[in-house]
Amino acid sequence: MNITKEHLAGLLKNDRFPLSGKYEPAWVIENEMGPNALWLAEWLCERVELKPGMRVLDMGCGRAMSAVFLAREFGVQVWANDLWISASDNLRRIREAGVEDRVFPIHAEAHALPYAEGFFDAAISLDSYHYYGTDDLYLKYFVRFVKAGGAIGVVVPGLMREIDGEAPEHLTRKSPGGGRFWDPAECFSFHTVNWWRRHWAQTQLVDVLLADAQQDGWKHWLQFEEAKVAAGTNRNDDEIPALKADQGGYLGFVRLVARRREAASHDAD
């Protein structure tokens, strides 16, 4: 890392997320797999009530930063589920963080989860759910692992307004390194607050308690990407020019919080 500890701490200082500010900046940068997972977790948990001892599924946890955060800040037990990172790799980080008794790493694909129905008090997902949860039938599968009345909360990169037709030029133009932010094969999983609210509500499996966009979300996203560049860990250069050109016109973060209905019923698929 080609930056001093003090400089990096300054780049990651964000008064909007005071709990996240307690964590070592180098640890956050070294283990990131997208927009700052701690900031997203803190924002989500402002509206998802977590109490000590609760069993929580952290779906698509990446390198388990968010799982460590949830265990430390809220005293919950966390099942840190990811497909791309091995359970053994995450266990090492969990042990180093001193939460081995509260965070349990699991390697599983989103459609093959190894949990009992109704096992979790709550399930969350940060910067992951849009990869699989846009499927009309996925919530029916996912919600079964949460007990009746339990909370489901996600934060995903999303759109502040619908894209009608082709994506705007400032999202598709090549960056200096030759890449493009908007990959149609992936980015059309980005949707608006209203789309996500309707997507969940129409299933009648959950009561949607909250669906909103993060104020200045694009600025927080840009801040973290620029910190990664300064630290020498940024893997691509397409997000920064797109975010600067967009200025929050399209890009940001969407938050959804719902409660599983008591009467929700799930037959084996």
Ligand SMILES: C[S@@+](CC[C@H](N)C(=O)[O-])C[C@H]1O[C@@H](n2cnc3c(N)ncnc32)[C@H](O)[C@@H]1O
The other form holds:
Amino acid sequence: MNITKEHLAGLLKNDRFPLSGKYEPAWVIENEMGPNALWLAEWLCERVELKPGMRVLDMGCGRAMSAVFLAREFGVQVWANDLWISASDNLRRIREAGVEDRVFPIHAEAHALPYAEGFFDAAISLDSYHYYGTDDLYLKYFVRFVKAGGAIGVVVPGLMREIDGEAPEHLTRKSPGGGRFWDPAECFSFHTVNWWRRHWAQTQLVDVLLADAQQDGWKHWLQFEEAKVAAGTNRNDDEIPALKADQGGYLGFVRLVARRREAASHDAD
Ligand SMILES: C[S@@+](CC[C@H](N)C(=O)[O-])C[C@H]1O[C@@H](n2cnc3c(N)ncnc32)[C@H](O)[C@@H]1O
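Starting from the form predicted on its own, produce the coordinates for the form predicted together with this ligand.
Everything in the complex follows now, all chains and molecules, and the chain you saw is the first one.
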């Protein structure tokens, strides 16, 4: 880390997310995999009711920071499921965070989840669901692991307005670092609030309780990217010029919260 603890704490200070502010800034930076997972978790959990003892799936938990956060802040049990990060790697972090009795690391791909139907009281996913959940058929698979009446909550990087055709030039132009924010092969999984609401509602498997965009989402995103660059953990600062040029015109965070309808029997698909 290039900077002092105090400097980093100043860069990460954000009064919009007071619960996240309790966590060690160096830990948050060392374990980041994109936007600030704690800020996303805190925003989501303002609208997902979590009570002590509930069983929660954290889908695509990355380095399990959000799983630790959920266990500590809400007293829930968390199955911290990820693909790119191994369960052993996450177990070490979970132990160090002192929540080994409540957070269980699992290595599993999103289409091959090793859980019983209806096992979870709630399932959440932060900056991950857009990698697999844009498939029209995915919710039918995913929702089975949540009990009837249980909550499903997702935050994804998304669009404030849909892009029809080519992405705008300020998202595709080369940054001083030589990269680009907008990789068409990936970023066309970014969608608007309305796209996501319809994507879930049309399945009739869930009632969509909430679909909205984070107020000033792009500013929070930019703040965290700038902190990463200052800390020296992110040399690739392609996001910063794009977020600055965009000013929230297209980029931000989308939140979706739904309740599973009565359990439907699933074929072995
Ligand atoms: C950008 S990272 C975000 C991680 C974490 N939620 C966070 O906010 O720090 C996306 C995560 O989604 C997970 N992911 C992507 N595709 C997946 C898949 N097909 N099955 C399971 N997890 C997947 C990856 O393992 C990765 O950790």
